[in-house]
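Just the one chain here, the form predicted alone, laid out as structure tokens.
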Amino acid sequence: MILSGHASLAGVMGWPVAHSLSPRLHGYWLERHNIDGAYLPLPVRPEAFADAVRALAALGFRGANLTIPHKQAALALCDSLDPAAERIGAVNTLVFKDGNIHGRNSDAFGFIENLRQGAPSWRAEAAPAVVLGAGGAARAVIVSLLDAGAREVRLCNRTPARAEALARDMSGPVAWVPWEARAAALSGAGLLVNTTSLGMTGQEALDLDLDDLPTSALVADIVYSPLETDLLRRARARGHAVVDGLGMLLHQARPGFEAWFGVMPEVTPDLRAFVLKRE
């Protein structure tokens, strides 16, 4: 597509950022909807982040996605934050408008929309949820579950202090469970979510006995490399419905695309196949 002088511009800022699937994803939507615009990978060192954000706004960019290590640093730069960004304590989407920098977080939206698309019969209020991990992704997942009506969230993390602090920060029915008791915490659960890096390509495996998890429970992993983690493979073999991590990435991108380019896009099987195809 040839861009005009009025093209809408956005991108993803990170360090590093070459691995990001976001340019491929947004490029697909731009072409599909015949939009005069572009979405660029923007490698930005942490020490240059604040200047880079202001430069993008001055250059007429509509906004940007943020990935590691910029999500927390953006909080201090924003003129306003949406409620999700405030609760999660991180920004993954910047919108530049009327000279102001607006910070948003769509990770919670992306997680819950992925569950709803992948497992339409799942209901947050039906049974307890077990969340593994206590980082930024876990915070977004818990916010999404509470907003969806979860009545109990059991939080397990390898570092007890982080789990305790996160449970305390969340205004809702969230209780932390020692990592050593993670298998027992699965009893009676309706959802298991892995937000840790365990099971990711190049990382150590997730050691978790699933025997106490009811086979009616949904199992989700936010890891998408590999697309089917060992956790999902073992859960599928036991008869669980499973949801992989790619859908969260795809769905979290939708609100930003709408803000910058004026169209709320859809997540389709063709999109998944295109994003996964490496050239």
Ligand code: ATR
The other form holds:
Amino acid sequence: MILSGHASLAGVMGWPVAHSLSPRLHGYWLERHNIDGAYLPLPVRPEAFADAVRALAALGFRGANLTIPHKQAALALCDSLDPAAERIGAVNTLVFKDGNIHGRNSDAFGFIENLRQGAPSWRAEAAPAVVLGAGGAARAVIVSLLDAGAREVRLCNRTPARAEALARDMSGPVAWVPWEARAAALSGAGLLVNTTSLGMTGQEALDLDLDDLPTSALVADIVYSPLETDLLRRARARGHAVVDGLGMLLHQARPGFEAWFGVMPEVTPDLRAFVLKRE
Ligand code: ATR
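Now show the form predicted in complex with the ligand, given that the preceding structure was the form predicted alone.
The complete assembly is shown below, putting the previous chain first.
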């Protein structure tokens, strides 16, 4: 893409950032929609974060995505936060407009849009959801499930204090369950989501007996390396509909792209194949 003097600029700020799929993803959409714009990897150390954000705004960037370790630091820097960023307690999308820094969080949107695209017949209100993990990803997943109308969320985490704190923060029908009781918590569930790092390449496997999970339940993993985790493979073998973690990553990028470049892009099989084909 050859840029004009009017090109719209955005990027992803993280430390490190070299592993990020976002430049490839946004680059694909920019080309597909023939947009005069660029999306850059922006390696920024934690101590330089505030200066870097102000510099981007001063340079006329439209905004940026944020990844580890900047998502919480951004809360204090933004002039306004959208309700999702406030409830999740993290910002993954910055939009610079009228001299202000707006902080948003599109992870909850990404999670639920991916479920809707991958399993159109799933209904949040139909049956309880079981969420494994109590980190930032679990927060976004639970916010999205409550907004979608979930009537019961069972939250299981290795460290009970984190599960308890998260259940309390969410101010909705979220009950925490001890980690040891995770297999029994699957009884009657309509959705199981793994938000822990278990099953990721290089990490331990997720040790979870699926026997009590109704076969009608949808199983989602937010781990996307490998794309088919052991959990998803076992669930598929039992006849469950499954949704992998790459979809959430692709969908969470859509609102930022729209805010910076003016087009709401789609997640298509071609995009998935393109992003997976890296190096
Ligand atoms: P993120 O913000 O990406 O969700 P995180 O805050 O590091 O990342 O959360 C990782 C999650 O994986 C946590 O729920 C963590 O459990 P703890 O709260 O007990 O740390 C979970 N996790 C990581 N390794 C685990 C393990 N070996 N067994 C069980 N849970 C594990």
